[in-house]
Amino acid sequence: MDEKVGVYVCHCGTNIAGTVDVEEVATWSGEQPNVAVARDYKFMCSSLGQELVEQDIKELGLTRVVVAACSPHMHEKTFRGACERAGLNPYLFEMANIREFDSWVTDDREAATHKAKSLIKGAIERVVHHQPLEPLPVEINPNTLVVGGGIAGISAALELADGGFHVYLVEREPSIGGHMAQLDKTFPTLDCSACILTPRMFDVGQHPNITLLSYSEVEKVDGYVGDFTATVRKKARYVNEELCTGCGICVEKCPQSVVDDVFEAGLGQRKVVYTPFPQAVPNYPVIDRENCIYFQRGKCKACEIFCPTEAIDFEQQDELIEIEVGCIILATGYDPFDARRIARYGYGQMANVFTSLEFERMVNAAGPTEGRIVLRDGETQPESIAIIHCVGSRDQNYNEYCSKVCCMYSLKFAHLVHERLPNAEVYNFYIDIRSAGKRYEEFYQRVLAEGANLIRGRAAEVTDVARLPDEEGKLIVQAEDTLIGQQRRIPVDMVVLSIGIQARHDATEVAQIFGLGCDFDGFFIERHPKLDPVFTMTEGISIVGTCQGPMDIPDSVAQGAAAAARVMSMITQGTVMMEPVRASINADQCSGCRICNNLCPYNAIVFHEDDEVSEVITALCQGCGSCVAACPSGAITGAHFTDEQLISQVVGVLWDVRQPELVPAEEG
């Protein structure tokens, strides 16, 4: 082919040049067929590097461009933009990753240089077969779906609503608020959690631009960026919200109060008719069907008898609602780590071992003990408390990652104990203290000054087996103090396990509904961890808060606002351009086997019964290539990933391996 290819090899400081002989690679590249110019430059992604590409396209008449640098996820869009500004179709560009795939994986300079040549050769051979492509314009529906009513979802919803755009906020619990609603104070400022959260909850409930669908779940999502259709199941409360005044008489008169209260972390019990907490939004009760006497035995109906507005409706059914939106923001939150999984700490076996969430409810003035720190008997105040950090986090047996908030809330607990029980001894068992946020280190120093005992070392076990007289009736924490190099046995009255954050138990199922991916820890995967931390690979769907990974309240709020800003940007544009890398089916070759229909993760392929052929709905297709690879008839072509392009790339990569079956016929 008579093409003029420009090859540009990036030093990336020493990231690439420290291992690869960049100058030699550039010289070698210039000797390859179809290459009109080959250069190396310190930082190709810089403004000067991009201008170099633009200048050569204009002055040398380049028809194709190859940049050998870092991952395409990082800068493919950057260099496509440079080509476009110079008048070259951006899809006549190819990027060779010689950093992550080469220089970062070896110290062998000779091998790294050779591999860089192979990757670049493959890119050169591929790019000459590229075809010009044009982005697909899509109009954006101005409505947005926010899934999850914790602080991240609330922040995103309010930002969009205040900007004048309509939001559907779907929350699976009877009230919004999430885990933040369970907290007492927030570090490092010790603000009342409810004082921060509940005004924002109220704003959500009253905002004219927000449709709140609590006690609801998204069951299905169809469509594509700009035109999603979500099917939401609004579960039956058995309370007519239009008639209910939230007076609470039904809760008061309900005779059944034997259900562990999830909001109180199991420390208290609730009625079968209940409102999750006093500041709940919406403030309507819900009937727990599984434990209701009427639904079990057909008797009772006390709530219905005493309701002054006749709002109780035992015949109410789940309702399916279809919502049409342009963008979706997922803020589905996290699950607390189950402390029972670490049996050596005795949670669930020894009465006075508590989780951090239980302790949060205990110290909360609105909690089951009205803020009093007491043992399980409900009366005795502890004289000594051990707080064990990193329970379920930073542990290869459970979760290797840091949960990010445990150190700080454990220090907060130490402060609250000293505040409520000035004479109590507090022991914090930690691996190391991670206080990296704004004013976090100052809070750490404050807790130290208050007299907390910090013991550096992971607690080995918690036992109630006494060996010494002063251990009788106590819980004994066994740990190695690594600062003094000794084993220690510390008897205490109460143990608090600082449990970590983990992905929600149903994250995989939710990911399938929305067409997302999950990492090895179960958290949703963002498009790029640095350059695009809120959007996902599915255009139009973003993730915020702890569904993406562990983060604290300020980070969750910031992410919610960031996602809202991105969505508003798309809405105000009116039309966005979709990537044209899509599959297409040659109807003449299609055998109607339907293999592609069942494989497509985006439901982008339909089968026409009349013609017995399949067709790709271009707007739904995400260009993943599953159908292309699976089609036994070879009837499906992936734009920008044709057989010709891919085979040429393979042949190029194997430029110095003379295997006849891999060498084109004209060279054979």
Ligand SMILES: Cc1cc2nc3c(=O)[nH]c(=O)nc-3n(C[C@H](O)[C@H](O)[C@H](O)COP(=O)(O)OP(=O)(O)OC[C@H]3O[C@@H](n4cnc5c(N)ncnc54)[C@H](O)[C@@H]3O)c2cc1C
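Here the rigid core means the biggest group of C-alpha atoms that line up within 1.5 Å when the two forms are laid on top of each other. Being a predicted model, the structure only gives us computed values, none of them experimental. Residue numbers count along the first chain shown, from 1. What changes on going to the form predicted together with the ligand:
- The two rigid parts differ in orientation between the two forms, with the smaller turned by 11° against the larger.
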Second form
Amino acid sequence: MDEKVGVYVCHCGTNIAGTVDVEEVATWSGEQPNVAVARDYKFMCSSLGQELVEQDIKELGLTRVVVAACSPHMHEKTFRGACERAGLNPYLFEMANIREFDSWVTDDREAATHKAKSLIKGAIERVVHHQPLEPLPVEINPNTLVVGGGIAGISAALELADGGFHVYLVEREPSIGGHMAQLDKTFPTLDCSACILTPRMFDVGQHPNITLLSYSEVEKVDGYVGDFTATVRKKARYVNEELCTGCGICVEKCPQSVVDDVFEAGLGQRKVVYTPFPQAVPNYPVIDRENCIYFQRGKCKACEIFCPTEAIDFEQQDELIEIEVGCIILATGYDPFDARRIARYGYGQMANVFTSLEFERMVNAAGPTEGRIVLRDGETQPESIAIIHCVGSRDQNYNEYCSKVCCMYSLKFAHLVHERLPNAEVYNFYIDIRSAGKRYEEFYQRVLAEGANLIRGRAAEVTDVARLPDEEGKLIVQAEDTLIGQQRRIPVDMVVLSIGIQARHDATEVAQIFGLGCDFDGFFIERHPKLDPVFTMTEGISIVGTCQGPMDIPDSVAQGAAAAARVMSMITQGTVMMEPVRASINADQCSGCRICNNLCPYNAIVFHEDDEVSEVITALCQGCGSCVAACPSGAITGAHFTDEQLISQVVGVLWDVRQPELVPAEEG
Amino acid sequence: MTAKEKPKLAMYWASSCGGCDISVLNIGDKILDVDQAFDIALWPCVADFKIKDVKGYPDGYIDLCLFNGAIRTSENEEMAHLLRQKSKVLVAFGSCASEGCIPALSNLTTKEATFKSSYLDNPSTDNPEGVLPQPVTKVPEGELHIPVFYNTVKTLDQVVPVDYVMPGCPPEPPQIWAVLEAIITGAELPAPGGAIIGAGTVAVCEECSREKHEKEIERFYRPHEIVPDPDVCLLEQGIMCMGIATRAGCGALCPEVGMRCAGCYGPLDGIVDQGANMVSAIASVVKAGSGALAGIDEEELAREIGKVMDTIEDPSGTFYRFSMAHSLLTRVRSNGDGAQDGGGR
Ligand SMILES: Cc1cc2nc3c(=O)[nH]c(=O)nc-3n(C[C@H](O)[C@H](O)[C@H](O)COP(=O)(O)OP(=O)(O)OC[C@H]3O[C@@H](n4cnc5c(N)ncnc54)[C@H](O)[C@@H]3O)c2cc1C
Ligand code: SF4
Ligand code: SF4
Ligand code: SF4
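Form predicted on its own already given; the form predicted together with the ligand follows:
Every chain and every other molecule in the complex is listed next, the one we just looked at coming first.
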């Protein structure tokens, strides 16, 4: 191996030079085999630092470059760029991280200097085995699939469609709208949720660039960025969309009602043939097969008899549709926390304990009580209401994280109660008030001024067992008021549980279909928590809104738009260049053992039954290396991570460790 | 009447069970062709030769030396050097010579512990005075010497350079004949320098006719714990078949009759450590946590994985049965605690 390696040791101001003797390290590096030049410099990432590299490549004919500086996450791209500008293949570069791995983790100058040498030696030994790699160009199909028609998905779809690109929007429920459609007013401005949402839903329904597939789900995704094929199951509605005018006569005539657990959150009823709410998009009803009298008992057909356009079709079957798209945006939203899991709050046991979603429906003028705040009997107005924050959130036993929206909507509820029932007392039990956001704190102050009673303490329990005469017939909320350091029992007529936001119950299955990862809470994992919050590790797939983590409406909208912008930039480029750091299988060495077949988190490995060998679909592979490690035949190679490269790096890092004797000397 | 000088063949038996010699004889009446083609220069198993005969040969006198057995004693080592010197082509023949095989499993313990179990604790040994082999014993007539028993078992190529490696425990007769025939007919062999001959280049699964599917293993079985489905890959059924990590060449004899491949043909090209490789492959297909990992905490997951892994009996003897001496492990630290009680489980 005869290479000309240039080694550049960065001071990073004092970040590195403060702990590592960079001059000494550079001098030492210059003495290592294969090294043609070694320098230290104040800021390698500055344009002058980069020019240094470029100049040396051109003038000294360097064939390999090592920069010892920060994490490759920060500047690998920067220095690869410098190499490329000087005509050196960017993959003939290696970075040694002597900041995060070294200078930042110790004050011991000697040890840090020593470790810097080891890391650099590893990089030198590795880089001489690097091979030039070429990025993979992939053409982008200009159509996009958006999965989930909540506010996040709607925003993404409209941005793209308005930009002139075609969108397939797949929504599982009969109508788009998601949770936002259930809400009454939205914090902090108290806009009517429906008033701001339904125009957008309508736009989606009418947009020439949007194909809306409601009551549908994606079953399978094949392909890779630029060229995905999604198989969508369009569930039978038993209503012919071509003929239905949305007149609603069938709904009116249907004799059977059931509790609506989805849209009305269990607070109201719906017919068996139904549209979830009057402004539903699309406006065609759906027959709920499980509760339909005809499907269950073979008789009825009232809807069919009365439908003026003969749109009812009991014979309708599920349809499988294949859609070809270049990018996918997932916006599948959240599930509310199941209040029944916390038995001591009595939801489901005590009638007048409500969930926040039920309360949203109750205060909504279009809801089951037409906006009247009443007890479960549907008549009695409560005189006092307790709102318990953080139900299922910030709790080691349930979800440890903060659901981010509950404080604000709980304050919103306090305001709405004051507005509707001026004489009622409201008690908010909170741990901390989290009102970070534009005008959120002001809204909190406003609710305080309106006379809400804020009690700082996690509610211990809700009970109907009275101890004092004035607790008789009431629900009593017991909590330690941590501000005054006392236990308090507050008797109220109604309790509202501010349930948190959690990952969809089927998030792992959905993640599997799309080849994504879920974090320990079940939310989809973004590519980078700060710098790339909407893209995922799977090229071409983004996640927006609450499927990524708890967030409110403005954030969901912003994420939808952000993903749309990223997708549009990819579409307008026409092709994207993908990292060539990927696995490949040498068919001659593959025994067809199939160990690797179900390992790939991106479904990149296919097995060819005819010649009994496995193959990695290059464009799908993300270079994670799982299969490379698993293949017992050594048939899989990870480009840029070959055994030779890794072993050389390890040997380099251990440069000063005694050569282990493979076979110990005999004592005789 | 001087016929053309026949090439000289040697076969030597170092630390091994003797199976390799039997396997050569198992080429059947082809052995007559071997006799016709070669002069036997040394083959203790079939004819009487003395070391001094070999010492008397000029260097490079032997054209082909099949050396089987590991290097376990000073005598083995001495013969390795001697035969290297006297042979044009030296072949590490069989698993012991090429990888250490069963003898090298004692690298998981020490010489003292090996002696203890062989000469003292062994139920069929009667040794009331606790006599152990001594390299030098004084008797009235003078000093008696026997070979020194080493602490570590080595492969032939860890002691002298070898030209070819013929894997297998033992190498299968058809493969032996194929190699001998090639030599007799003067067919071209791969370039020497430790090249593998008499074996395939792909894993045993390639030769195994069992149906292979995607693998998800919920527990492992020892051979006596399960009656395997006759058509499906044994590994998929939880039987620790090493076929996936083992060089083909045997014709998948074991898995074809329902026994797991034990790995005797050794690792494939480019694989440094057969056992580690197998472990890494197995770890990739263990089914734990029933799919949905979200929500399961890491300890719980570790317990689930542990439950599956606990069904693997004798991991070192399973994964390193043939390859210990050549593995990255090589041996337990002879001063470490593990050495006394035998290292592995
Ligand atoms: C009680 C309560 C009150 C709130 N009040 C406010 C407020 O005042 N202001 C505010 O800013 N925020 C509020 N929020 C938060 C707000 O609800 C969310 O920020 C917002 O609805 C998130 O939108 P989304 O599109 O991410 O998810 P969702 O609204 O959950 O939409 C997801 C959509 O995807 C569909 N879907 C799911 N899975 C699939 C699948 N596999 N295939 C196809 N489609 C699928 C669903 O049917 C749904 O239509 C409140 C939340 C609660 C619980
Ligand atoms: S693990 Fe290796 S040998 Fe087995 S099928 Fe996959 S690529 Fe082929
Ligand atoms: S390295 Fe292997 S497992 Fe990882 S993404 Fe590529 S093909 Fe899939
Ligand atoms: S039984 Fe063994 S050799 Fe046969 S396919 Fe399965 S793992 Fe491979």
